[in-house]
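First, one chain by itself in structure tokens, the form predicted alone.
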Amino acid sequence: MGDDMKQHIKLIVKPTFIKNLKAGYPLIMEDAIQNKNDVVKEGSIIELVDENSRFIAKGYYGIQNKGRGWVLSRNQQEEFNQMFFDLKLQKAIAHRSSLFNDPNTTAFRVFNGEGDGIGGFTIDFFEGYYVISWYSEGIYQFKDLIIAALNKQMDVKGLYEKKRFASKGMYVDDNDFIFGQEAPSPLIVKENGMNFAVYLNDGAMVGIFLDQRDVRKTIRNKYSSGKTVLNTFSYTGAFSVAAALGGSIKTTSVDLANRSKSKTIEQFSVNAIDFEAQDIIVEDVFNYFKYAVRKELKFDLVILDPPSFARSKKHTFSAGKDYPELLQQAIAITEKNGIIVASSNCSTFSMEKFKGFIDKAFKATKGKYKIHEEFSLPQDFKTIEEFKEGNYLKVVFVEKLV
């Protein structure tokens, strides 16, 4: 459905939000809209104007958390037609050319929402197959144009979609396969020469978080050899695989989810690592920390990558307020001169604030530390300067000095 077929709506922007939008902020916040009583259909083309009807920008309407759509252009004449999407995808694909040409990495992000000029959806590549995640019903109205644009540029072996636009960004569960041939289950992809088993048709999560690629490589190449490693909130054990391939003495993976055990065994197995020589524990991480302190266990490398929000029977964890305390518990079971890989994907605080959390935790334990290196999103997770929240990943390699 092209631009001309869609409902066009003028939305008046409150004065306090105009400067930001003019400077390139791409998200249209619910609070920014003055005439929000008007009924606007998902996927409508919207023109943002000031109180004197002067044009600011145009985009589409789509409800996503506190957002009500995304700016796609600052040119009033721009049409959101096939050519518009073709050009955006062409540019995005060109930006990833080095990854498309790297035989050792066959899973990465191809289109990263607002970072590539269209907020509300992402496209990931897995060994010839593509997965589109839709984050609002608004952008879903442009589905045919986006899929056509992808097909024009790339030889798509098979296409999957994840609808992430139910209430609270939850996953809409139905069959994700759209067309082409179905991927094997599991599909084995490569990342810097490591193997990972992914399942493209198995719910919202496919089995690996692609944004941690550089971090896994660094753990493998620089921090694992001859080390004992604890990987908490380990999911399918990808960090443990990296550590084992880097020559760790032993990895211990801890996660509350029952399926984490079989999934982690599988990730070790597809890399020809003897999983029986590793520890894989299904347990609440907070309980495991207590157990480790009781047993006086210490590790050379502790990986701490909790979800932004987690709830177990006894504990509720929210990264924004509970990270320093979690870090304190990790510090207690890290060897002197050991490394903690502190990671968060929570977009509500900055790297600076995150480093403040690290400082706070070490002060509370009267310890000293040294930061070795830090990471944000890899280059395929393209972000824009005007939208800081888009660069959500913060990873810091910290040495515990005393």
Ligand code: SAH
The other form holds:
Amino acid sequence: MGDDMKQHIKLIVKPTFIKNLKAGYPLIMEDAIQNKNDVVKEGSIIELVDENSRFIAKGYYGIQNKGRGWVLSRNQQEEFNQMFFDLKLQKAIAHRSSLFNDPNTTAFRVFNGEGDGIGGFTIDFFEGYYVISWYSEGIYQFKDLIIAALNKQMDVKGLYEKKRFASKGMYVDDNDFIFGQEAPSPLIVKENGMNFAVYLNDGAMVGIFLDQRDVRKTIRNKYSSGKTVLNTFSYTGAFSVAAALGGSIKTTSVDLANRSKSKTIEQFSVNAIDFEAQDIIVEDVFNYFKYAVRKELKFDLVILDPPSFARSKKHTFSAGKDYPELLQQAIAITEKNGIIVASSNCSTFSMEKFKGFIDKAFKATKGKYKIHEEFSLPQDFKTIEEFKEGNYLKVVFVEKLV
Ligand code: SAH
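Rather than the form predicted alone that you just supplied, could I have the structure of the form predicted in complex with this ligand?
Starting with the chain above, the whole complex follows.
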């Protein structure tokens, strides 16, 4: 549907939000809207205006957590037609040209929402196949234009979609396959020469988090040789694979989810690593920490990558509140001069605050530490200055000195 056929709506922005929106802030927060009780159809074209009807910006309406849509332009005349989407996609693809040309990496992000100029959806590339994630019903109204733009520019072997609508970005369980050839299950992709098995049609998560590519490479190349490695919240064990390929003595992967065991065995196997020489443990990480302390186990490299929020039988973990305590438990089972890889994808706090958590944890254990390196999102997860919260990833390599 072209925007000529869509409902056009004016939303009045509260005075305190105008400056930010003019300066390039792309998200239309629910709280910023004066007439927020007006009924607006998902996918409507909206004009943001001040109380005197003066134009601020335009975009589309789509409910996504506390957002009510995204700014797409600050030019009142701009139309969100095929050409608009073609140009945005073209620019995004050009930004990833070195990845498209790299035979050792065949899985990465091609379009990163607001970072590439259109909030509300992402496109990932996996060995010739593409996966689009839609974060609101609003952006889904532009589906045909977006898919047409992708098809014009790329040779799409097969296309999948993840509908993560609803208010909290919940995944809508559906058949994800849209057109083309169906990808093999598993599909083997490469990342800096490592293999990973992914499943494009098996729920919201495909088996690997692409935003950790640089971290996996760093673990493999610089921190694993001759080391014992504990990978907590290990999911399919991608960090363990990187460590094993980097020459670790042994990896121990711990995750609560039953299926993490077979998934981790599979990731080792597609890399020709003997999984029987590794430990893969299905258990609550917080229980495992207690066990390790009791058995006086210590590790040279400890990887911490918890979800932002998780509830298990005994624990509720919220990264913004509980990360320092999690770190303390990790410090207790890290060797002297060992490294902790502290990672969080929680968008509610900054890198600065995260480093504060690290400092707090070491102080509480009366330990000393040294930060070796830090990572945020990689280049393909493009972000913009004006939207800091879009750069949610924080990874810090910390050495435990004493
Ligand atoms: N580090 C992983 C991604 C982690 S996703 C990677 O790089 O691929 C978060 C994982 O934490 C999920 O697999 C979930 O099953 C697991 N998890 C959540 N709470 C847990 C707990 N209390 N103990 C162990 N695992 C937990």
